[in-house]
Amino acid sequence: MDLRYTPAQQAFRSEARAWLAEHVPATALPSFDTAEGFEAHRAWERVLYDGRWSAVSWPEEFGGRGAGYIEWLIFEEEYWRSGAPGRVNQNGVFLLGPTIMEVGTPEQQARFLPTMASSEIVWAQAWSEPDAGSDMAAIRATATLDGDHWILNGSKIWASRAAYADWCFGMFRSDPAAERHRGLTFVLCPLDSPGVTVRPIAQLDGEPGFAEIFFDDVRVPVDCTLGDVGGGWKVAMATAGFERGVSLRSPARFTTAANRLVALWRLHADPTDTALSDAVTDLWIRAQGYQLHTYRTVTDITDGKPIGAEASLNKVFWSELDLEVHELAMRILGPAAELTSGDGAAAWIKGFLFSLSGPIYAGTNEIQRNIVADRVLNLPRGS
């Protein structure tokens, strides 16, 4: 691996820093968990969109800029240097784009892949199920087969911007007589079906981040199922690798907080408290490890070598990551941290309260560590 930057790729790095700077919003976006911030952020992604900066590794038929994986390296350090808003299409773009590329019909491709690119359609992770968080292999979701129609029924929980969000993507048991991973079908369903009541769930700051979804006799075409029937769990898989991988976090969003953190200590720590120097050297440490680790995977993925379950190493190294800086970011800020508008300590506040759920999400780092002993470290179970 060389770590120095090519001439072409240090003018790609110019030029997307160039372009940031002129068209980043001035002003911060209000949430994209508020119907009013939702849409504003569909409005920058489609300005981003119009840039092809929405999706640079994707292909141009797409809506991208057919750029390596280095280039998207390099793109989200200088967007996360440059302030941009947040993305509210990350689960289609990082997530389910991917997927389709991966595993869809050359129709789904050109169907589905330039509205995500440019949030004409935004997508929401439909996964998670009252009796199946986790444990995806416990669904009890149905797809039942109508003709060239699937009749869904069941519901979902946690689903991530489902709230506002047009389209959901998620795993349905298509044979029930199958058990666990077997006889699911991994289905693309519209939120507006018939059928489908979206009720908003409330995060820690009150804002509607996810959502239950019930599904009473949806009738969506088979034409929406990715992959082959009954194989959705392979696919889930694949969409997973994307999540704990490299797609969902790139290092620039931890790199960025690190940074944030030593000039918050800068500002506000005692430096003679060494004790306190000292993990916010080992915090900046760790993120810039985890660059350089990335920069290794996106290597291998160039190289041609697959991301198994040393994604799921990826998943709690950047969790717990991401949960440490705040949590340390708030014992720097002592009594401010509880502020929750205004400059500097209000953006802590939000930060730590969405870090408390990385351990949980895609996964939860228990069962990532079970994945790790069992299929990287090939390690014997217990009796």
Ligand SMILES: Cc1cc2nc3c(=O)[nH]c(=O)nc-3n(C[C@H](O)[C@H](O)[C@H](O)COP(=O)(O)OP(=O)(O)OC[C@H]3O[C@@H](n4cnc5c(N)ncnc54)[C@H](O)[C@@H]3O)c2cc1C
The other form holds:
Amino acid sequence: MDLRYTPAQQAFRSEARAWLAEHVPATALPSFDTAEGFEAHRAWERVLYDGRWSAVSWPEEFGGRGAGYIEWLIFEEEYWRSGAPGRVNQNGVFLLGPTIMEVGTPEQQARFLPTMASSEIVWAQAWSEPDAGSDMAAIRATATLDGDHWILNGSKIWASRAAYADWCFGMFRSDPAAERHRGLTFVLCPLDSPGVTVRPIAQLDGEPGFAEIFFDDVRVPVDCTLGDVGGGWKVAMATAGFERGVSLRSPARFTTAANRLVALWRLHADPTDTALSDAVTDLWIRAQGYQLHTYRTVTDITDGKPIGAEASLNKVFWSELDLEVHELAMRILGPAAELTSGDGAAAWIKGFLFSLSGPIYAGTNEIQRNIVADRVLNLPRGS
Ligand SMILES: Cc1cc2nc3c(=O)[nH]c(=O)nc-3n(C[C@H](O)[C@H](O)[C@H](O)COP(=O)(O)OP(=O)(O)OC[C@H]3O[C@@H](n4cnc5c(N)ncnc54)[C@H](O)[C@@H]3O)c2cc1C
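The block above covers the form predicted alone; next, return the form predicted together with the ligand.
Let's see the whole complex now, leading with the same chain.
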């Protein structure tokens, strides 16, 4: 691993920085968990797409830029640095897209990837069920074959962005007689299909950040099956690797937050409080450490090594780091931390509320620790 950027990578950074300086909206868009904000973010995705920045590491034929993973990390650094809007189609572009490239047929790649890159179609992830969260193999929603269609029944919960999204990717039990992990199939489904009901759920901040999805005899053509029938678990594990590994949460998000924390400390904190300055420094160093670790991971990926169970280590690290950065910001802000309007504190409280969910989504941290104990450390299982 060479920690120096090549001249081409430096030129790529300059190009991204200049483009973002010219195009990032001057005022923040409304939250993408509102109807108005969702469409404003979709329009922003279109601007990104037209500039060929919406999916930088995807092949050009699918609407990407054909750039390498290192360039993608550079773009993310510039993106977060510029204060650009959150990515409303992140479940599509960063999770489902790479999965379709890995296991989809050429027809599925041509059909789904370009409209994903442009966010003409925004995707929601429909995996969790009321009794199948950590234990995802307990999924009960069913897919039953009827000629060349699946008939979907059952319900999903906590599907982010589903209140306004266009399609979902879900896991359904297609063979009730098979062993739990083997009878699942990965199906793509339009959310405006007859028989689909979407019921929004408010998050801590009151906005409908996720939704329940009910399927009542929903007919979906079999060409919307991703991977093999009964092979949904394997496909989902590829998606989960992208979610926990490097795709969903690039380090730039955390180095940017850590830099903001340092700025907040300079502005508000007592410089003689060395315990506080030590805590700020520690978090800043950890964010830098995560960034360097990710550069090593993408070097491994570029060398052809798959992301394995180590992705679970990443997930625990970034979610706890994010929470601690926001908790410390709350401490520095003191009573002002509770302000929910205005520029300064309001952004921190919103980020803090969301950071509380980091140890839960993308698989809880308890489950990730189990995976690390079992598959990375090879520790013996408890009785
Ligand atoms: C902000 C947010 C966004 C989300 N977005 C989506 C989405 O887009 N799509 C989607 O499908 N889901 C989504 N989820 C759901 C998320 O994946 C689940 O909440 C998560 O997998 C946990 O499942 P659960 O809520 O059913 O909790 P449970 O599985 O019931 O777990 C409850 C508690 O028990 C612990 N626990 C359970 N089993 C074990 C074990 N074997 N060992 C140790 N501890 C254990 C868990 O860690 C947790 O603390 C989202 C969640 C949040 C908070």
